[in-house]
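One chain comes next, on its own, written as structure tokens: the form predicted alone.
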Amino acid sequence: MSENKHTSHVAIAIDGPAASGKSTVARRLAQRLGLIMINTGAMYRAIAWTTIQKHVDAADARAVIAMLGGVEITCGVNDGGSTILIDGVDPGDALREDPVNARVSKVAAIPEVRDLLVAKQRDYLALGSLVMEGRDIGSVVFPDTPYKIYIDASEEVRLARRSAEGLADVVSQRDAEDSKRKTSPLIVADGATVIDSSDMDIDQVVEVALDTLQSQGLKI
């Protein structure tokens, strides 16, 4: 399944590891160009924050397979961005904490989890044009889409871009989880550019991005 299910409607994909700035850059590009902006990361998030309301080991693919089976989880869009709520329960800062670090690559290394969270960002194309950024959007998510962008940066930059967000997530262990799962890996997707932003601000990464955008066919 594809955007094609919708064609007035496009979707820009934008992929990365941790910390590479791809969710700013996925912000920014949506304000620009007046687009929805959806944050797949914060949908994994809230199952990992879930996991740990409901004392469910996140390890354990068969507890959280059962926990969303008694959870309402309900993605929308306030302000031009995505939101989710889990039992009407916005998670908020919470999605950003060490607890939900340590699980979310578990977490989104389930088959059936992310089947389900998959569906529900296929969905948000019905409500229009989007900038989705995560780390399946472009081989998995929306395959065919012909705007795709991978951000990324060294992992010494990375790192000190979690320590300056005072989270204390090991990225390097992020990156080998979320490469190396069976279902949904984090590649750079057929058709990507690739932006290293190492050595860039968001400023010009967003620029970088907008010139990609519109070598790729998007009309701004």
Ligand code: DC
Contents of the next structure:
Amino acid sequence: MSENKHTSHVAIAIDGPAASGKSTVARRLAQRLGLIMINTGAMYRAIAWTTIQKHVDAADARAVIAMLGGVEITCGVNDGGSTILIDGVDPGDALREDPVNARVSKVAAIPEVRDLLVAKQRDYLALGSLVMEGRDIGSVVFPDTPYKIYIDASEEVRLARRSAEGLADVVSQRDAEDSKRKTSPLIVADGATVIDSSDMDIDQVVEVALDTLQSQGLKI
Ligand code: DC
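Provide the structure of the form predicted together with this ligand, given the form predicted alone shown above.
Zooming out: every chain and molecule, the one shown earlier first.
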């Protein structure tokens, strides 16, 4: 099962647009397979949250890069899932609130932010085999892993899922920004299998994902 030149650990890449259900599926897959689950969106969200705390314009790349030089970003794992601390502080639920939603695609478009976070994402593989979800996991973070899934859903379904969670999110605007940015845009990675979850419930998506991983060679 060794797909990484440094370790025998395996990376399962789960990518897709906002509110496609990929976080829930990734979490369920990690539980079923006994793997660590890494939420990379939370890492970009934590940087967006920091710009708010420090009164930095998230669209000003130079200011964001300068800000990063002065903060300590600590990525870890707790209870099987990823954690992130900024100068020792856990931003918690604030990561999913409107001010962060409005800024996160802007900081995620800055190449230096991506370089910093991609390095931290790759470091997680030293801890164990993992399921990692995001936008560029199969294309950039772990391009060599054979285990790649892209979870999609119609825009209508994705908006309905977000509002069912009681969250107003600028889903369409974030998707447009995430897909058109120059560095590591949201794409279906080479070798990824697309699962359209629009007409499936979560249990069905998890079963299809497990079948897909098996057909990609994962021993389950
Ligand atoms: O998965 P999410 O919706 O919480 O991600 C928040 C934002 O972070 C998303 O709009 C784009 C960015 N992101 C990214 O650019 N690359 C990733 N691997 C994960 C998230």
